[in-house]
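Next up: a single chain in structure tokens, the form predicted alone.
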Amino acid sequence: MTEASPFRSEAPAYDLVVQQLIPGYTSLARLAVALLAASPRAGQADAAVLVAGCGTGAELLEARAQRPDWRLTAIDPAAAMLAIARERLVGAAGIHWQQATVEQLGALDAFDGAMAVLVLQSLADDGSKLAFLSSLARAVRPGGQVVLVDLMRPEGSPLQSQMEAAWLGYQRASGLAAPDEALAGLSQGLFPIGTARLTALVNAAGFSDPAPVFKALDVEGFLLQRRA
């Protein structure tokens, strides 16, 4: 995520806080890594891959747990995220520390695969998503995979309003303090679209169009892959 986010007020909590906002968070990570894992390029030995918006480290734990082999590049914009995600995972080795953003990086054909998680909602719809996403592509070599996870928006369902509540009392149930704000801080900041508009981005981008392989009531996960 960017420092815009408003998940990002208070870096030390933010596991915490956005455990209790999203059902299944702790098996983000671990999923993105076994996707990454098995596809054709990062599940090579010794394969580069990046993790955009590291946050407090979850993916990168997570890789050296299944992949200690991997050589990982961590970049976010946020110096106190980069911090706490240095501290939990210090002494481990093959890890490239960045404070930048995946534009900033200006990586061409350099990683197998990559993760970005909680990311992309925080640009706006403006060119700026199509910017992020076209970065990335060009960071992956041809084939390469990347798994994108984001709030999403419903496009026209009538059950919305049922998942709106059963958010908020999972939020709730979760011990999250004022969960009505929290939920209503969510259009704060925050720009989700739908698996449409997603779809014709990423194509824009050199994406092929997007997998679907997690989803937790407006969270959205996806599989994407490089064109050749």
Ligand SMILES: C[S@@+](CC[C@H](N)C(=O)[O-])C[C@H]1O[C@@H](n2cnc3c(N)ncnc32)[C@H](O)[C@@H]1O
Second form
Amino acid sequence: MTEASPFRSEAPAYDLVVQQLIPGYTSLARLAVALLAASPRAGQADAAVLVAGCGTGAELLEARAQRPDWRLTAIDPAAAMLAIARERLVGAAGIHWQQATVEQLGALDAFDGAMAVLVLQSLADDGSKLAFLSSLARAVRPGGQVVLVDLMRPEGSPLQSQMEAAWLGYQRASGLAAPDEALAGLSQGLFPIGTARLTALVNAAGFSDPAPVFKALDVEGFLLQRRA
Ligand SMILES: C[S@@+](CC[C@H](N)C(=O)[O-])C[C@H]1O[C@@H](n2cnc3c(N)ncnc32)[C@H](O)[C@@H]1O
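Mind pulling up the form predicted in complex with the ligand next to the form predicted alone we just looked at?
In what comes next, the whole complex appears, and the chain from above leads the way.
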């Protein structure tokens, strides 16, 4: 991982920094798994579920706790992140690990559901976001759902400057060193888009309109469903 953004901190520091950065981060994995577990396809026993960009394993730990029957595939291109996830989940059965991007996985109709938490934001909107989303849509079966969580670009709210100040305050209160630098760093190496652009991209990729399920300042979560 590069050092351009605090979302891309060295793997060992990732878990602490991400909690200091994102209000509600510790609930995200629990919510993502609960949403998918309540979906028609992944809700079924022994469902096959993809954790795309598993990082240090937050969603995997939660999936194991809530749905020990799920057959999990955990992928991430970053060896250091995968190594931490594997260590945290040592002894956990039913996880297929692969060091790969979703695009490299090339899976077709293989999963009943998927999660991609804080992944799309790091891809440029130069065809890379669409390639990622299209690969994700092909990987899940028709009707399968994906929980997508990302840093979004704010869309002209009159409260925006208050939101930014609140975010800095949150980070300071969480003990983050140099929150001003951290917030400035968010604009480097990350490519947030607005809801209208996200809707266009997920539609082009083969999903239905994104349904909002989470929002904390500019971090938002959506449920996508692959069109039949
Ligand atoms: C900010 S971390 C999020 C990790 C975890 N999902 C979480 O919520 O803590 C983003 C992860 O996505 C991975 N990643 C980046 N591009 C990817 C891609 N195209 N396919 C799959 N994973 C990717 C990165 O290596 C990184 O580990």
